[in-house]
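One chain is shown next in structure tokens, namely the form predicted on its own.
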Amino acid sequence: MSATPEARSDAVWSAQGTTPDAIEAALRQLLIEVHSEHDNYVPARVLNMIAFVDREWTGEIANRLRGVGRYHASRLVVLAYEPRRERLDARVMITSEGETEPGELALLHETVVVELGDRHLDDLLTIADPLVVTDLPTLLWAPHGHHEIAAELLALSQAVLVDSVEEPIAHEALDRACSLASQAYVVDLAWLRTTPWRERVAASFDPPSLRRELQTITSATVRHHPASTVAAMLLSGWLASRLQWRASPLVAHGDALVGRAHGSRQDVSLRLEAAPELLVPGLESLTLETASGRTLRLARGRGGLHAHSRDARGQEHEWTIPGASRGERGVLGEGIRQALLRDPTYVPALKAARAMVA
């Protein structure tokens, strides 16, 4: 797995029937050799990433990680799981980001792929521990489930990457995210996909003359891909947590979940509605209405988010926010970057979203 399309492979090592100590020694030796040949090449030392994946899908994971650009981890450790595998095989690759000018430093990124089976799971920490760089934060990602195995690897991790929309049952997805948040910093791709929507809502009500209208919102309607109910709940949970609404469980009504939240001035009508015409996962639109008659509607569209507002006097405005969507590669890259940051708004939004599920 190369870090970016422009990355160049500077050193490769592989072995069959190897050990964690031999892999770690090979890593050190490769770094020494690369540095001795190019003294301006230095290892990046920012973030470890452990990815526990099904071996048959390592190519797909490689493609996803290849597109994250400058946000790739300094050292990526891929634990490629194949249930009946008896032998521990490994590959180590060190890559640099293209050519450098004289006097410039080039960063080296390391990828370690370890192929393992059921017989190795009892020693998983022993295998992974020597392969992460000491004193660097470590991000854990298990994109194919394996929750029990991921729970064991949390001992080596300070942050965990999840995608709550991939859980088929909403309350289980939210419960798991809540549980993980009590053990590590959670980066939820479902949450990151709502970022443009949250930013635009905040910007729309940022003028001092409009801020007081936030307390007079009477309804919030979110339309979403049928598989993205959790994303809609997280966006609604963000509104509830930031505006101090007390959410109640939503109930099914056809293809929608409906209910109420209790604000400081009045109740707020909540509606999460499936949009089967939406061909890609995510949100289709958000509509907010206030007691004064002001309406704000954001909708996914060609070129970005399409915004429509109507004030209390009935005056309407429409505009497009270009580049609002970063695509799945951009979302994954931002997820890796977020492992080094701390977003204080996610957990309150998560808890508020969980309160919406009976």
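Residue numbers count along the first chain shown, from 1. These figures come from a predicted structure and were not determined experimentally. Between two forms, the rigid core is defined as the largest C-alpha subset superposing within 1.5 Å. First, how it differs from the form predicted together with the partner chain.
With the core held fixed, Gly304 shows a CA shift of 2 Å or greater between these two forms.
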Contents of the next structure:
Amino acid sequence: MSATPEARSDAVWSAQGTTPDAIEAALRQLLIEVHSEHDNYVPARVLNMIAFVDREWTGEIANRLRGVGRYHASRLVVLAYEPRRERLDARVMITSEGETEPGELALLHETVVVELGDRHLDDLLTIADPLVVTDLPTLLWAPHGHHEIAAELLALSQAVLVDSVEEPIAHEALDRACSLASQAYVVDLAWLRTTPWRERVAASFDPPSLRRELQTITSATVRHHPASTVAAMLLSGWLASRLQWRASPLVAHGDALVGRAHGSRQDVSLRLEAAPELLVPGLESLTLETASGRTLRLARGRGGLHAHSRDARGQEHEWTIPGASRGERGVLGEGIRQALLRDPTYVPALKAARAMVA
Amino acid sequence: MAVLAGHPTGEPMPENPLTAGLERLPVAPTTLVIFGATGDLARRKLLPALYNLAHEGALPERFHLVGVSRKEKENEDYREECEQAIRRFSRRPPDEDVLGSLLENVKYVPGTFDEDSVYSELRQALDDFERQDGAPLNRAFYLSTAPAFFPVIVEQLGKSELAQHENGEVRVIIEKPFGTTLGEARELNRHVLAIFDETQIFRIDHYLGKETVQNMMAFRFANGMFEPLWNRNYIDSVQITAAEDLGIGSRADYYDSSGALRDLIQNHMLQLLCHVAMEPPVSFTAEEVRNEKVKVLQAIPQPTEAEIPEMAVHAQYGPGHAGGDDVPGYLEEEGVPESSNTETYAALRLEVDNWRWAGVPFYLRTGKRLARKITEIAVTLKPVPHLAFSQDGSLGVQPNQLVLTLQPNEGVSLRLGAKIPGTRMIIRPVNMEFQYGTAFLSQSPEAYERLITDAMRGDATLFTRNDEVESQWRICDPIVKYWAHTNPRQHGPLPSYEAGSQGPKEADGLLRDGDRWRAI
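So the form predicted on its own is up there; where is the form predicted together with the partner chain?
Complete assembly follows, chain above in first position.
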């Protein structure tokens, strides 16, 4: 598995029936060799990423990581799990992003793939530990489930990458994210899909004349891809936590979840509605209404979000807020980048979202 | 709900609780007007920067663009020009939908900058956008024209009552050069300040928008280990270099009337010096940061005529070799007058006369067609007071040197003494290196992306204040005048240096005994 697409300088090592110490020694040796060949090749030192994956799906994971571009972790440790495997096999690849210009640096990325089985799970921590760069933050990702096994690796990790929309049951997704958040910093791709929406709602109500109306919101309707209910809940949870609404559990009403939240001045009607016409995961639109009769609707569209507003006098305006879609690969890349940041608003939004689920 | 003071209406402004945790803070709805909309800067930098902001969803929620320039053309033609410029110069390939949505409503106002009709048409365009949006829009006027037009445009904006807006903010962004002498800078400030308040004025020095320059603040003020050493007791000298390996290219017209001192030292390099020498600001607000920078500039004595030959060197590149090719000298470059006396190299030795820096020389040098392209700040520490080791057989124990490289490979390097492996205690210098590129995932945005956003947001931290500009000129103006009036018959011809070299040997004359220029 090589996760860097346009590698120009590759150094590879592999061994069967190996040990973590031997893998680590091979990594060090390869780095020395590559650097001595070209002294402008230098190892990136940003972030470790441990991916615990099913061995048969390592190709799919490699494809997903190829799309993250410059947000590739500097050292990726893939623990490829195959239950019946008896032997520890490993491959180490060191790749650079491209040809170097004279006087310029070329960054090296390291990928370590360790194939392991059930018999290695008791020692998982001692297998992974020597392979991460000491003093760099480590991001843990277990995209194929195996939550209990991956939980062992939390001891090595400062951040954990999840995608709450991938869990089939919303409350389990939210419970799991809450539980992880008490042990590490959680980067939730479902939350990151709401970022442009959160930025635009914040901007729409930022003019001084409109800030007061934030406290008078009477209804919030989120339309979402049928599989992205959790993203819609997180967006509603964000509104609730930032605007200090106390949300009650939502109830199913046809294709929608509906309910109320208690604001400081009035109740807020909440509606999360599946949008089967939406072909990609994420949100389709957000509509907010205020007590004055103002309505703001933001909807996914070509070239950005399409906004429609109606003020208290009934005057309507439409405009487009430019912005390129990041795509799923862009969202994953953003997730890796976010492992180095801290967003203080996720956990309150998550807890508020959890309160909306019975 | 928390309430912020200071809203222009006098009414307390409630906080926006939705902005917490967002990396990109909202920018108020704005119409940006570019004067000089068909010029090189607009095509190469401003339009691509606007596209990239749009791509990232970082433009204001409602954003409109108006181009103003002399050439007669229709809105549609101007949109097409914008599109071509973005396709050619954007740092990323444009997304067709985003590009379409950015340019959809762009308007163009043709005419010369002194015509009243231009401003009435402009007002009409601005009002139309507000009517269309049903909301007041801030206005930002970007003066991307030749400097001679700055006072004309500003005066016309005042005359046509576009310098104030009842329901929004009005800002004016002024490109460099802000004057070519102290007198011109003062005159321009007088003109601009007669129409706009200082808080409305954003003087661009695009160096300040570079991540690398902003990183210097983080380096100094987010790391406790350097501050105790950052003074005359431990620092021996500071050397700031901005070297170019290229010649003047097709910029002869501009460059020959400017020269190295005005082009780089008066603005960019003095900014770097300020970042090295300033006291820690109380907070990172525009006023606090700029107050500290102005204090540094004010602590640099204005050179007298008698001192200038001892503290300033200028030179011109002659023919030489660069990148394995023969290259012409400055006087042989296309468009350069045969008798030009314009310096392509300038070096200064400055002192910052304050408690922290008294007696520490600050060496500044810049030049075209030098050995390679590099911008760096080298801080040399004082040697150890007593050396217990023999220096026989070694390169010697050299003072520690901290080098902040701004380009091409942004990083920090610290020169230390280390023992050479073996049975004897022989020391040689080694470098401990840190490269920013190895430690961050994100790509740095273009300086103009940051600066345009900050100006629209009204954050002036990375812009130059009027007293800052005048203080810069107070230092450089006597040198500019002295060099302009230097009689070659009396003082000999302008020194020259071979293209591709380290610069003129005369620059060595600025150094204190024992000091050396770092190799470029």
